[in-house]
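Here you get one chain, nothing else, as structure tokens; it is the form predicted alone.
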Amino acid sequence: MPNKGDHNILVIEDNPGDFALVEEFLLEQIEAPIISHAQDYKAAKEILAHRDHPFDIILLDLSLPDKTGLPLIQEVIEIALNASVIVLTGYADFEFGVKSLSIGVSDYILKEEITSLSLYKSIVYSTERKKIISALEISEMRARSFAKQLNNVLEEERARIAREIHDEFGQQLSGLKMSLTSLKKNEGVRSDVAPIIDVIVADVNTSIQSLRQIANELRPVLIDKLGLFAAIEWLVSEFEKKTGISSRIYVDIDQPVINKMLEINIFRICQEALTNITKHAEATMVNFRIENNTQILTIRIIDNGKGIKASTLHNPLSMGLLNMRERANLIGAEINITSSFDKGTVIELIVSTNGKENINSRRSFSN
């Protein structure tokens, strides 16, 4: 007896004994399943187009009259929106099978194994698992959309308090020297006391250059005087002047204008790059490079350092990478790391900076 449910089918087969056999299989195991037929890739893509109600399942031979292999397959995922597509093929090519499944494919059937039965297994199984997926993207979507809002009440948060310390406790300890000062100035102050405030000046200047230093830690000043590049000049020569590595850094002239978030996650994640570096790295020599390029951000952080482990570099609990990572994410950017034992690290950090898209390249750098 048919299995009840329902089923938006389309079966695109340019062999008309197939088509008849899969129709077949189909309306012996579903009750009064909705089948279309395209004979080619065009007929297909117009039936996709014009559609009302969406397809549940695909049904995609390999071998049509104007396109085939896995350039077919790719176009029909593209336009299948949420369709599970299931190839039936006649070749029995394990690696071809194993490759399509990698590019979304939901099944791949051999047609001289075909049943009616293992046809609608693959479909239950299908559209089950492209339930499941889809469940699990809209979680991703909103994890995603609640660290994003996170993130940027951290950052509001740490800009806040940054002009505290500045304003506040800056102010109060220039205050200070002022009144030490001009206490020093007074006629009625001893001499053996002036070398004494002579010392606490002293510390209230080192006290101001270390609030001065936590303010721009938590919220670089130039970020919003200057902008993104400014700040990661200023971020260089203070690694530099702290851990005594040699620092070069090379900026693109040609500079795309960032919306403000962008920017402090690009600040951010360098800042992170660079504290790892001081960490673990033992490095001596440190190469930064910013690059413009058609709307794409590319940033390469270069060390000599003794490099990666495996283990750790493809630790998914390595916080240190983790933070990177993580915020590379939030901005839609593409971040890739890359080490050898003795020869260093090399992250490289691929930013669209219109906008619009996220960055899926596939392009490799190498030392």
Ligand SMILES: Nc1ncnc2c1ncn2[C@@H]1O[C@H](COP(=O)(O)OP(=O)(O)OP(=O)(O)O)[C@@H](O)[C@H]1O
Given for the second form:
Amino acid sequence: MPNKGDHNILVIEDNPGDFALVEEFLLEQIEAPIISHAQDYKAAKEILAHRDHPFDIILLDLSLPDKTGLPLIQEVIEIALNASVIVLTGYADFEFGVKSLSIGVSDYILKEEITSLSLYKSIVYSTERKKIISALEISEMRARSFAKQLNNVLEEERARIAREIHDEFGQQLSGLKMSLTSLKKNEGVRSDVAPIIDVIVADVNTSIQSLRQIANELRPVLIDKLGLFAAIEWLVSEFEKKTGISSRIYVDIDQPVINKMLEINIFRICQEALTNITKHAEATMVNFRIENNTQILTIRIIDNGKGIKASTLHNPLSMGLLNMRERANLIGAEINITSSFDKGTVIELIVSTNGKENINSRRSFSN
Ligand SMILES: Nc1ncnc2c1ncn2[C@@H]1O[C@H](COP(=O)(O)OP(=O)(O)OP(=O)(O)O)[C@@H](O)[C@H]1O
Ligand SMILES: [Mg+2]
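To complete the pair, please output the form predicted in complex with this ligand; the form predicted alone was given just before.
First the chain shown before, then all remaining chains and molecules of the complex.
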């Protein structure tokens, strides 16, 4: 009894005998399948370009008159869109089979072993797997978009708190300082009170400095005033002052015009990298390079510290490292963190500044 279900199948097969067999197997197992036939790659491309309904499955013979082997698989996968590609071949080359699976083929079946049931099973598994993968992709997309929104809200909130601290408390403390200074100048004030007022003014000054520092860490004013490069230069000089770690920074003269969210995420990644060096690296030197080349910004932060263990580097619970990767992902950048024991750590961030290209999908992660 044939099975029901939507099965829109394209068979790419040049051998008429093999096609007839495959068609017979399909009709045996599936009730009213929609079968299209292409005898070579060119015809398949034509059919795929002009199809009315998307195909669920493509059954692909590996040796066509106009294309064969891996190049054929790669091209078919590229034009297959949502269809699962099942390779039918006469060769029992195990390594080739594994390789074809790794580049996106759903299954690899030897023609001599094929039965109507094994073909049907492969079709069902492939379509079900495709459904699960699509659901996972949608769910990942939702999670990423939620993370992006959360990140934006967080940064806006930080900026708001920084403004509040700076404008409200900062103004109040400055007012207090002015009142104390005029109180000291007042002729009626006892002479032994004046030194006490000086101490209070000094305390107020320290508080103003601390507030500025907190506000700046929440939202570096320099980013908004002078842009990313100046903010990073400030970050590195603060880092050197605080830690005493000798720091060299090279910054390209050309500063790209990029949006605030991109700037703030790049800044946060650099901030986390330097905080990690302060906390963990035991480094004596840091090299910071920012290069801006043909709409690609490359930032390298190199320390000569003790390095990050491979297990830590790939540990999903390393929240700081995870955050750096997530932020890079949010802005479509590539981040490579390479480290080896006692040889220091290199963090490389590659960002497209033209606002279009997603480097993340163009290049693969190296760690
Ligand atoms: N530059 C570095 N040199 C040496 N070890 C590092 C460096 N950066 C990170 N590590 C190691 O990797 C671990 C994970 O770093 P991560 O930033 O994820 O977490 P954390 O800094 O310990 O905590 P958090 O960032 O969440 O406050 C650190 O605990 C440390 O052992
Ligand atoms: Mg950290």
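Whichever C-alpha set is largest while still superposing within 1.5 Å between the two forms counts as the rigid core. Everything numeric in this text was worked out from a predicted model, so none of it was measured. Numbering follows the first chain given and starts at 1.
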item: Displaced residue check between the two forms: Pro195, CA, 2 Å or over, core reference; value: yes
item: Core-aligned C-alpha movement of Thr243 between the two forms reaching 2 Å; value: no
item: Core superposition between the two forms, C-alpha change of Gln255 at least 2 Å; value: yes
